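Form predicted alone, single chain, as structure tokens, below.
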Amino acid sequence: MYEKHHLMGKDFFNIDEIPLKILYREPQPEYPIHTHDFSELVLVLNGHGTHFTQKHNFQVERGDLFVINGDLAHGYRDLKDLKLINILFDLNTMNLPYFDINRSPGFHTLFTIEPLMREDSRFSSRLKLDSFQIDYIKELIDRIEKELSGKRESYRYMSASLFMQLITSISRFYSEISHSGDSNLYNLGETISFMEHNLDRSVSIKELLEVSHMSESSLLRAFKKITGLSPLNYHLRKRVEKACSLLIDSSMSITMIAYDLGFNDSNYFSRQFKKIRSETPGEYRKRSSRS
């Protein structure tokens, strides 16, 4: 068993700043196994080396781009002129508007599914950029760093908008790549994207199996690992999340919200809402209006 240490976001992000930091590792030193309470986006610019976890070794080289979520213990060793850029971030506290990025299969695969399934897929579904894409992404990263370090007027807003552009660009790159290896991870991303496109109705396991091209047992097992829920329970929770937004941001009646989200019975909608949120839609709306 490796001995690991834990890095804290407070040591990298200033309290009055957005939780976003660019670190240029040229070269990247060998680094012992560790965890952290934030996420990393890693772009390999040159050289090669071993990115290792407690179970596996993964070879990385120029063009590799991947996300590391904080709870995965990892490190670097056996490096040869490895140069990379680390983007430290915390999406949970950045409060970025998601708009329609949640409908991107590439976004779900790159930022959620691949990091959680990396040990199982043996890193076969990482994003591999070509030279043009590397230059494009590096320019975006350099612009973010210039804003963060220069601290000009509205630099937080500009940094956040550039980071959103970065997320969108790499999500599109991922979606455009033809996966010749293990395609199950991207299929899972497409499945979650399908769910996000259909929050106005219930979906069936049969539909999800057609989208995912997986067996029912494989789909259930993968969803349990990724979300902790069954596919149908995950989709129900997403519909309830949408209901929460409508309860706060609109004057629609609870009955109309229920119908807009595909619940033919508003009483059933209220029961499902309370089961998930531990309060009725009316209680949620009233509490939220006071805060």
Contents of the next structure:
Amino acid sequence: MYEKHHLMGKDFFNIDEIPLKILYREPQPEYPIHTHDFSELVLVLNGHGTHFTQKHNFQVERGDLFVINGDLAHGYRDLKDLKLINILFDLNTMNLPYFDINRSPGFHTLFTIEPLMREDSRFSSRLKLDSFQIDYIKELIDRIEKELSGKRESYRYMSASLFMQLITSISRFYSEISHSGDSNLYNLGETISFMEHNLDRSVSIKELLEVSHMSESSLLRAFKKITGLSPLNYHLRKRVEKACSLLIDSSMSITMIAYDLGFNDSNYFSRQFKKIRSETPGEYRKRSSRS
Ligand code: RM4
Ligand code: NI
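Would you generate the structure of this protein in the form predicted together with ligand RM4, following the form predicted alone above?
The next block holds the full complex; its first chain is the one shown before.
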């Protein structure tokens, strides 16, 4: 085993600020294997080198853009003039609104699927930006940095919205490139966004196999790895999550909510809801309105 060190977000993010930090690594020095309690979005500007994990070596070069989950041990070595921008962030505590980015296959692939599948050698696709895209993204990053360090009025709000623009742009880049061939990662992203598009009904395995272009066994295996659940179970959970927000934010009746989410029998809906949340929709609504 390697001797690892663990970096903490609190040492990088200022208290009272959003969990977002831009580090210009020009150059990026060799860096031993480490983990952290935040994520990183890396854009390689120049040079090349090896980005390594416990199992694999990845050659990185100009234009590479990838996200690292903090709990995956990683480091840099054998660097030749490697310059990059490293954005430290924590989406869980940043509380950004998702709106329709949830329906972007590129978003799911970049931020969830790739980071989780990075140790799985059969899945190795990474976004590569061209020079125009690099300049565009770099400019956005520079603006975020200016906001974060300038601390003008409402700079947190402004930085968050610029970060949302950054996330949107790179997700679109990813969605727009051709994913023909062996791009299992992107197919998974499409599958998840298909599910998000169809929260108002149940979906079948047959449909998911069509969308994902994967065999049933690889789809099940990959899903288990990413979400810990089977695809159908994951989708059901997403529908129940949607039900929860309708129960809190609307005055719709439970029967209406059930129909809205494609359960044509509200008893069946309540049973599924209870299986997942250990309380009935009615109990959930009551409890939430009290707190
Ligand atoms: C290093 C390297 C690491 C990052 C730290 C904060 O230079 O980029 O990946 O975790 O900075
Ligand atoms: Ni790191």
